[in-house]
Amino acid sequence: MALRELSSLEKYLGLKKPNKYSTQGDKKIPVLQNNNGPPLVGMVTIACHLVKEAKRPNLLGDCAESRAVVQQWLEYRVSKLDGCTKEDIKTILKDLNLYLQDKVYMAGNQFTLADTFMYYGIHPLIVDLAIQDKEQYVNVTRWFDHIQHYPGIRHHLPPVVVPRNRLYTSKHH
């Protein structure tokens, strides 16, 4: 999955020459075979490199604080979201729902690499949610739907239907 995400990121960034990737270890950690030096290892490292290669530093944040928030969400994606158990999903969605309560994007008011990679990471969770669950996590669902319609992001992933109007008005269905 990580290799497809990196390929989609390359397309979104408009990088013309596709990179050569491989994986290492049981967890299939992505490795970029770099012509200019040693291979780059890890999804976050490679993604940040691609953003710099595309000369799109704004995707890493526009100030020190937003750069730190972007890095925080990239780390969260790799450490918490990737490989989470079914038991972890509700906690993750609840925490994200609370965090996104007053935000349009993961790092505040601008689209960043954090939005891209959190979208890719959370897509399998959102696909499996029932409509009632999507409504329970209304902020996550709103953010997710906004990101999936962002130009050039969805590439390899199918769209997820998100209801525009609440179908259930209480927690007792």
The other form holds:
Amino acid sequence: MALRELSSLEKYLGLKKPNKYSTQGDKKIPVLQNNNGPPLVGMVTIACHLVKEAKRPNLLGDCAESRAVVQQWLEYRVSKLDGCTKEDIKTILKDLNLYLQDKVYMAGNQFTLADTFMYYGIHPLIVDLAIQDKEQYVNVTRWFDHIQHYPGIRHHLPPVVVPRNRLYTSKHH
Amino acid sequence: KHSADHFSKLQSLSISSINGQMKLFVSEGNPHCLKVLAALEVTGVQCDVQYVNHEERVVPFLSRPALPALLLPSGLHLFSSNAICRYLFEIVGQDSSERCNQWLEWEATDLQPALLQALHMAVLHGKGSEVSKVLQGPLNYLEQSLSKGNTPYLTGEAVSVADVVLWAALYPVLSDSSLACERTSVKAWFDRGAVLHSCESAAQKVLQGKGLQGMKSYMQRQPAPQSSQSRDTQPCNSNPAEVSRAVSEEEMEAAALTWSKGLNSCPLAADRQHPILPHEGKRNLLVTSALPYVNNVPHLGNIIGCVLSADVFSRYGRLRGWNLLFVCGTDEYGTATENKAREEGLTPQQICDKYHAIHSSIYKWFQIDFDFFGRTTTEKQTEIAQDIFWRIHKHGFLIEDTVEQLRCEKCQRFLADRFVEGICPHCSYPEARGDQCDKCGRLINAVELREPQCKVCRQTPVVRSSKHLFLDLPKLEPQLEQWLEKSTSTGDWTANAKQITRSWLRDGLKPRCITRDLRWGTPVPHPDFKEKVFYVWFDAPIGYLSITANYTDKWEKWWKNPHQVELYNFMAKDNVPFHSVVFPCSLLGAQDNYTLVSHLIATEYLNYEDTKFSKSRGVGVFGDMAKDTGIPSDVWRFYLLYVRPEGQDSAFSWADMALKNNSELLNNLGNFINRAGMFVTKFFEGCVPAMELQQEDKKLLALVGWELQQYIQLMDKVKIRDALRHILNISRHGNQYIQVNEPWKKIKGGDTERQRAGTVTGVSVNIACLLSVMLLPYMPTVSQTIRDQLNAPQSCVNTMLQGTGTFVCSLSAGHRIGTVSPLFQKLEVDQIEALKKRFGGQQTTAQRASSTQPAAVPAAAAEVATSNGVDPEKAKQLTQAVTEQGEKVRALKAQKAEKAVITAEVAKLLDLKKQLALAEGKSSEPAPQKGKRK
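Please could you give me the other form, the form predicted in complex with its partner chain, since above is the form predicted on its own?
Zooming out: every chain and molecule, the one shown earlier first.
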């Protein structure tokens, strides 16, 4: 999974030759061999490395604050979203829905790596949502739909249909 | 006033951010706060630090409290301690390098989970010895990296954010133990001065010099971390196809071999013959469910906690071939009954008769298959309770003492604990009951309540003294501990049961009063205590014995036979102390070789929507309302078991129930079983086709076999909710298998393809048969319906759950199946909304109107049901009509009739369904149809 995301990211970044990755441990943590030193381990670490290599530093945020926010969501993705239990899903979606209420992207008004990886990570959750739930997490689905149509992002994942008109009018929570 | 405070707080926040200031929120005892305070010291960044409570929700968009949190000048919040540290370093000009990133990522994904588990063990369970085991992996990794890198700090010659973060993360365990000693590089790094001082000063602020214990109150509020062993449940957001287990050749061949064994070798289990008695050489299980109190209608929480859980396990145990007796009954003595009788103008016995019948009928509707459902107001109860009393007395475990008791002069009687309300002496909760506080959970002596009130007349009761007998628990404690040690280590006690028991022993046992100044109870036979009865806590659990005695004269073969009998007690967690400490003490004190509990299975609480079920306040859905919803008993059972509060509290939610019904039962399980059966009917004239297994089929058999094994392992350990997941996994595998192999296309192809369609259909319909067996404990009616539809031999029920699980081909080629029809119905959103309103909404008003009469609510609900045009007889006729019309439409479609003809018939069908919905009391609004599956 992580490897496919990294290769999708490479394509998005327009890196010429694809990197070769290996994995380590039960959790299949990606490893990138590095010519200038010891190998890089971990999805977030490697992704940030690729962004720098592609000379697109703005994808990591354009000021200290947004860089911190981007890193925070990247960490959230690998430590909270990955491996979350069924019980956690509701809370995660609820929180994100509230967070995204006044934002276009994860880090505010600018598309960043946080959008890419939160999108990849949340995709399986959104696929499982009933239409009714999608409407309940309307900000999440709006953001999700936006990112999945962002040029060059979706690659390895199937599109998810997000209806634009509301089918269920009653409130559930 | 509250909102004004809130407003001024918001205002001050926005002012601070306008000024470009930051604010850091931390809480005492929270290990994550150590990191940010240390980073603040190291970087020298000026920042306002505010100490708040653990539970304070500082970050507005997170529903769980998350600390530390940094309010940024822009008004954004950072809630990750690592992101905060990184930011603090960046604003003083130290950007984090790639190496640094890597350490921070490792800290968050690898070190933190282990660390949380280690702290949990050390701080909450006092198992400091476990820390080194849990942290072994991460610490070794750190040791290796440090010794290989050969630099003083993690990323080179200078301190980086990675050092600070790891240092602070490890500080609580490394400074408190000798863990670092064996790892020289880690020790050298940890002892290096630069960061250590900052960490020590941060630790002083956070832990207050109390070491690990300083984190106790924080750790108590954290969900228990999953240990690495219990992580075998799949994380739910991973694609099932992707994480599907790798299946080895051997597994496939073994699965194919089992499959080929068929049913013939298996003996038919005899039907149950009463009375069931223990047999030498068999596993003899005595299963009890906590006795429901008679004067209330049980709510869903009671049902899932006790009788339903015990029923599922008992049904499963019988399938496993164990010799099992399942008893339960109503607990009928006590003041609550006396009061109810006064209210309703009946005698206590009449009240018990009335409510016993209500309980019986509810459990019957929920298909609780008791071997015997008795009651505590019987001759046997008196006989056995008095015998136990005299034995305890003879062995010197009773003490006499004078008790101060509350008496209501207006009502002219002593007040039972739960008939006094007042302010909790421990936490000041204003509505504490005389026996226990609902808020802090502590047990209370009624006379300790501040400002006590008689619950009936609201007068202030007076304190009177009276002579009573006490069970000398301190004297019995050594025996108890010895027995507990053995029982909890060899039996399956749920974690909460062990924990609650431990905390009782830790607080020390005190003598407990066993007599009361009441009339409605088992009389105390001692001449000095005439006119008194036994306290219900002493009396009620003896009900298990007397109920068994009413079932069979040979009851002692179960209850005085600890060597042959394993006793399972099912209950909700509030009942644990009485079953693990108090009642065992009575039996130990009586010294008559009693069978004591071997497996204590306690659930957490089930909440109702977002609030609590409460017997005394009448909140929640009650047992007798469930059938008025028109939702089948099996679906209720399924959903309650799906959300069984196993390991943690859970909630009943109408919307979720509809969702689970539609997604799991209808789209997953029902869809698979129906498709498998329909293929046999449509493509093979109702006869199971010949099957020639290929690798792919064997792989599926192995996958299904593995799920079956998991199911058995979990059920053996009474993990009822977890086991249910594996049933649903099997039908998911099955659906995928059908989807990939497309038998409906292959059937139209050449010979090879047709044969392939046959194999896939045959394997699928056999999986359906296996599913019916695995479902039996959960959904007995659906389970039987599946076997009826498949015309499955009864022996399959006894075959598949033997040993570690044997998935055999029970419907072999040529077997003729019966008529297949859909198993589940969709629950429409508006239907569920209507139910939610009808039961939930009205409930709240009804409860306010008559808080002491929860029983009045179901009656009101029933009235609504009848006044809504509900007509069961008409519904029956309409069901028949809908079925016939449905068949007509299907036939027309199959004949490829003209579109207009079909449309007209479909319209008729829809109209009939609408009428049916009305007659059944469901809303008739058609809901948006989802795309139909193939």
